[in-house]
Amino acid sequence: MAQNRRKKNKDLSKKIAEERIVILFELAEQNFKTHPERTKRYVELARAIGMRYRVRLTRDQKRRICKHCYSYLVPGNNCRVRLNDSMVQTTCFECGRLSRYPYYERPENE
């Protein structure tokens, strides 16, 4: 009985953690223009919550964070996005580092 309750609490904790991470990313997006220093803190908190509750960030969330300095990336403002061959290159203006990830062309039937 205690095992079942523990599992329910764990599942509930993970669900709450995912919701908090989504909220933090929304706040980062809203406050980027007015308070850019806050966005880095929001990203730090989202990463800490994810690590604490072992919740993975989604692919879109990961690509909005610089993997080197953990700043919130907004294309055109603090990062540059380029398409080279089959790679997307994102250059962070805060630390100057380059992140690459692949992209695939969608089939025409979709």
Given for the second form:
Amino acid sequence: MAQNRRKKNKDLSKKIAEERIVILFELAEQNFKTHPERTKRYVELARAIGMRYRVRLTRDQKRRICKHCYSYLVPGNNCRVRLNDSMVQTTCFECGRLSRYPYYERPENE
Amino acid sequence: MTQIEITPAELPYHELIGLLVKVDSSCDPTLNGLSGRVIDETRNTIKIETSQGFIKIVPKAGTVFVFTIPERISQTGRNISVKIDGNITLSQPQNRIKNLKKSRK
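Following the display of the form predicted alone, present the structure of the form predicted in complex with its partner chain.
What follows is the whole complex; the chain from before opens it.
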């Protein structure tokens, strides 16, 4: 019983952590043009929450952040996205570094 | 994408940034009645941007806040005002969820 309650609590805190990360990413997007310094702070908080409660960022969220300087990336504004060698290559204009994510093309007959 | 719903009970452990807030009562009487949007949070303070564009830093300790959960993420589909004692939110924003466990013991 006691163990059950602990497990339930843990789930709830993870659920709240996930929701808070989603909210912070939305706010980061909204404030990107008007208040870039706030965007930086919100991304910092989202990562801090994720690390503290062992919640992973989703694939989409992860690709909106530069792997090297953790700045929020908006394609066409502060990053360049190119497909090359079966890789999505994202160049961050804040730090100038390249992040690469693999992608696989599906066979045509499937 | 997950549907976000914030209940009044879990608001002290949830994200305060982005919510509309009003200072209900404070140790500093000049802050009473201050309202605006939360833009940042530290361990001991909340940063509020008023509608005139001023940025005010309000201490959490000794202050009672009224937060408004917007209808978009509230349970009932309406704006809900929740009165929260600032003293129970006294911790770093990323540590605040931990207080949930403490309060349930």
